[in-house]
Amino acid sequence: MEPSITKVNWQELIGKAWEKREPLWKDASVDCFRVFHGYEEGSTGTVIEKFNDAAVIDYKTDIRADLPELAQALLKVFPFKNIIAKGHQSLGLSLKERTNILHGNDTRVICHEQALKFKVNLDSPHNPGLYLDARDARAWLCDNSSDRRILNLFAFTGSLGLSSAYGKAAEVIHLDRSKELLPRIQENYQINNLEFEMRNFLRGDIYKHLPRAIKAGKKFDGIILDPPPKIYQSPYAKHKTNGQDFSALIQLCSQLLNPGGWVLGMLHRFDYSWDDFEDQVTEASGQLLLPQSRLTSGIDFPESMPDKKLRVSIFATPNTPIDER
């Protein structure tokens, strides 16, 4: 495939980004977020994300003879000592050719958000180990879960789950399908100095282990419900499963959440609003589960279309005090 030629002045971008940014690389307790949002700022299908002082670059369409001049933009803005591209499986290149470090040598970063600490893969296919547009989620996270039982599905790397166990929760339950993700979630345990239990951390199918958690009477206060915009069939579910099955998880998650419980639902689909996600929430849940509050992603994540941003909503029965942020 030959690299297409654009026109694009990366650093006129890149500095208007960076200004519009002042907010965040001001704040010394925050080194991690979205440096340039394409789809918004000039460059469809090209995002770059800053963690600590090392930037990634995801691109969707072909920038590839741009990524010198791109690169060097970057560090006008910053002294990054780590630049590394990502270009995207669609593009059709191998997976050696789909990642290139422009500056630097080190693919491994801890960044920081607030009192917490992530530790990232800057060459991993996907992403990184952090979705930083879940800031506030986590920080919502640390306010709510104080002395509360925890339950994270899809867990990932953990950062969810991870901000309830800094704000305190009583325990917190990691499960992900992952064999290899597990242990990242305990190294930022580790790094964070918080004390965990392997038990804690479940690889497995989830429409296998919340039936039988039902069964054997389990019960949580928080249930932190982030499934991917495209799931696996699983030989368990009942049904055909899709992308951000609320549906049917909700219909199992609500016959785990005691009295006073919440639900954090993360929605990430584009073909339906926000409020047709809460009422499908509510709907599956048999009008247990009620919206109380919502959250979405910060000003590096700039959105003309509100419903194209990620959107977070605040489950809970209708006694339920819920932190209004």
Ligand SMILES: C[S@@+](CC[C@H](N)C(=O)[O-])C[C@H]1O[C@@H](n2cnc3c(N)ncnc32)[C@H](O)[C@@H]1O
Contents of the next structure:
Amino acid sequence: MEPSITKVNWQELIGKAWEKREPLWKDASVDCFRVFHGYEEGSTGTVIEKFNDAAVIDYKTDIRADLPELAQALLKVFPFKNIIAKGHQSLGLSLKERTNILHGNDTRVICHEQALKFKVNLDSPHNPGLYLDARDARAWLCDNSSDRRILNLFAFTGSLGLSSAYGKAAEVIHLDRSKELLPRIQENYQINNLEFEMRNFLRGDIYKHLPRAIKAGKKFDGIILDPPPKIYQSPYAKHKTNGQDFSALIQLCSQLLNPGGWVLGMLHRFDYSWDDFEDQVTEASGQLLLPQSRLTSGIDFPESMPDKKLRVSIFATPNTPIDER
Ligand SMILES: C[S@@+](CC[C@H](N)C(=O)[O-])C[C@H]1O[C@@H](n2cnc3c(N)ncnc32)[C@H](O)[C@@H]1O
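Alongside the form predicted alone that was just displayed, please also present the structure of the form predicted together with the named molecule.
Next comes the full complex, and the chain you just saw is listed first.
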């Protein structure tokens, strides 16, 4: 006999998840958040995110047959103008088969988070352009960047560095190896009426640029370090890169920091505890960087296991250079 497959009641699941997010949809300053985190809310493999009036459904288990019903459930809680579903590449389907436009025709949307605007590409095969779990990290950067020179490593669409720029940073340099990101960063600056010049973007491999910057004597007062969960081996790295490669990256970043500077580090791996991560950073910096505070994702990312949540640590350096202490 075929195993019985329990039918998901999307209307019930989405209705419950929406209720839990009341503080978010009641907050007029935020129109982007995770609407449904299936891993904890009843359908493993499915997450749904809201960007202004658009919903993006990401599925890792094949729920294509359920998509019309799911779209209806979403329209019951919010008058979405656009709903798009994207299947994960691990499903073995072609891009066309796993990209499903369920409602509306727009693929570009501007969303709002506090005073900032971000442009997202709904049909991008990966993240649309804004990591919603980093909301509190962006708020921290807005509040702690004034008059500082900031280096935003692994910049992607620039949202973290842009938060520093909005927070009156003296200068923000974004670094990413992908050249397609430059126009997206530029556009995000433009829609926020923030000035951007070509020197604000360094394109290339981090293991090429950081040693060069150290050699050239460059210094920063804040470094944003958000490596992907797995950094691929770089021809410029003299060592074998490992996971997020914090040890090697922190050794480089420590040499680029002015006294009184901070590093904001984001841990995305589940094989480290938060304490282990902070110890690793302190050790790799030669005791220069000490953990100062912690941030995590919001109520829209419910997790019963704390180590499954995004973990962000702020590390601070002493105000005096280490060799003068
Ligand atoms: C997860 S995204 C970072 C997200 C970003 N911090 C944000 O909050 O929007 C990872 C980025 O790292 C970049 N990247 C990966 N390996 C790199 C390397 N070796 N050198 C420079 N950039 C790299 C990718 O191009 C991608 O844009």
